[in-house]
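The form predicted alone is given below as one chain in structure tokens.
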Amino acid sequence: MPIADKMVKMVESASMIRKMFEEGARLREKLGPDNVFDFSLGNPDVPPPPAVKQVLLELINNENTSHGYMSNPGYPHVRKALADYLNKEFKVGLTQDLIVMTVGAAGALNDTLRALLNPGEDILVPAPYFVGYNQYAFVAGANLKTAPTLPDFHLDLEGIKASITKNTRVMLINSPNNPTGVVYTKEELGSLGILLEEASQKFGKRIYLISDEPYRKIVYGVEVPSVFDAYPHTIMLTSYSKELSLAGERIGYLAVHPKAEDAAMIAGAAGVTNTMMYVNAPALFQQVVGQLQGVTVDIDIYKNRRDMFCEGLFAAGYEFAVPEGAFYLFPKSPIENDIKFVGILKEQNILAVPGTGFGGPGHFRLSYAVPEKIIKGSFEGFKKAIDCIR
């Protein structure tokens, strides 16, 4: 075998999302871009705010702009800017030493998991969950375990309590959620914090909460509560991929609650892991985002797409909850086998991702990070797909 045994399964189970995305490229080449309705990948297409280009040009034309190595966690002045902004937003007393600049949210999660987990320990995540968590658990040498959610995909606290064991080290949540669009409430997060404290005391082992928040700014008329208010032993991480449409630039950060157990040690370990895995986050874009705290893309573009998509799918007979955040719909499959139904959609040149890949069988995910004409053009195919099974 030319590759490591442990990699064989990972290669075989490569992301359904990427496979569908590659299929979309093949179909567009064959049928033309206007005849393929690809909702498979959450690739932000809304233009970055004008301030991004302005700051980028200023930095490029400034002879003092640095392109070299920096300390493990990132440029001090950038981390200071983030700490100042986050303290205004969360009022938690963060310092720059508790922030690590990372290669996107994926880098932040990899750093945090490797800093916290011993090989063989458990990460507990509510299902449905982002498919990449399987790979991140694999890299960390950890076990990804799932807890149930309520029918509306909010936290099932009793289910979480029953799922925690002496081997649980990390509770991982994602709000606004990919794939469901759910935003967890202040009340349920507070109850989760109490539950995690009780479980930590019961098992004599600190259970940490990791909050994965790359969609925090992509919400529609709702508040995203602070996890720092819910539980002190929390690491919040995010990226600028969605709020600034900089997915390919791979820039994000993690922030450790000042009152977390061994907070300084966690931040230090994450910084060292960052160096081992990536050397450092991209120098130029650290300096770009350092000047753009609180700046976002035009969220109304995503909201208008959401409303348009919901109206068309409701009219076609699909069942789903209107998402409160992110840019995904997670409809119920009209037949029990969601993988089979995604195949039926493909016959209409519609590309979706089976909910099974997210730990949410019986559903499928649609990304509306696509032009409005793709959404409008898909409605006839969605109607035909559901009509053919009735």
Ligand code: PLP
Given for the second form:
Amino acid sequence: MPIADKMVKMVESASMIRKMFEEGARLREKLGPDNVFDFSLGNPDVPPPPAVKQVLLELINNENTSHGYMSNPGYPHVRKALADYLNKEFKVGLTQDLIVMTVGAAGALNDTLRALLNPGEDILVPAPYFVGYNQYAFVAGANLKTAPTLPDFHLDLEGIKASITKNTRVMLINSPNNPTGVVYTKEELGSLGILLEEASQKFGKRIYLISDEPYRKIVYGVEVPSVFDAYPHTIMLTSYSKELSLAGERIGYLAVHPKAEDAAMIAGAAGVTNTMMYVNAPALFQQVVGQLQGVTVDIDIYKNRRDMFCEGLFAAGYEFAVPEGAFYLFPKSPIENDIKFVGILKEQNILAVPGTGFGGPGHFRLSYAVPEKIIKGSFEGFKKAIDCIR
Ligand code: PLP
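Can you switch from the form predicted alone and show the form predicted in complex with the named molecule instead?
What follows is the entire complex, opening with the chain shown before.
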């Protein structure tokens, strides 16, 4: 093998995702874009708010705009703007030195995990979970272990307690959740905080909470509670990929709770791990987002799609909980084998992702980051797919 042995499995799973991507493109080419119902990707299609273009143009036309290297964690004035915004939102006392600008949420996860974990230590994540976590754990040389969730995909606190061992260094949560759309409540986060403190005491080792929040602003009539209130030993990280529809611009950040054990050291280390992979977050887009705190895409567009999709799928006979956030549905597969059912959907030119890939077998994921006409046009195929196995 010309490539490293440890890479073989990772490359295989990456090429599976690429194949799915290519399959969508192939079908669109063959059948026409309106006849392929591709719900496989979480790639935001809602346009960025007009303020993004406006700030970008101002920056491009301003000769003082910086395009050079900066201190590794990012431009100080941008981190200060973020700290001010987060302090207003969460009343947490953040300072700019506890914030690191990153290459999207993926960059923030990579930085934080590599800063915190010794090789061979465990990251515990409630399943189902975002598939990228497998890769970030791999890069950190850590093991990704899963904890169960309740039937409604909320946190199973007893299950988490039973899954923590002396090898657990990080609990990783994601709310609003990809793939389930669940938003954790203040109460369950509070209980998780107590549980993590007890487990840290029991094993004589600080367990850190990482909260991955790229969908924080994409919610429908609910608030996303602050994780900083739940547990001080927390690193919150996010990006502008979804809330400003800037996924390809690769801009995000991480923020370490000021009361976290060794907070300054963790933020410092995350700034250094940053330099090992990408040196720094994109300069221009740091300066863009520094001016756009609190601005989001039009969330109503996603809400209308969610409502339309839920109505159509319920009418066709699918079972699932209406998601409170993000832009995914995670219905039960009408047959046990979700991979087989995704194959049946494909016969109707509907592309979905099997839940098995997310550690949630017996389900499948649908992304509604697609135009409404694609959602509407798919209902007949969804009905045929469920009818043909009844
Ligand atoms: N975390 C979750 C839960 C995601 O769904 C994604 C992307 O889809 C990421 C992290 C990575 O986000 P980014 O594109 O900002 O790196």
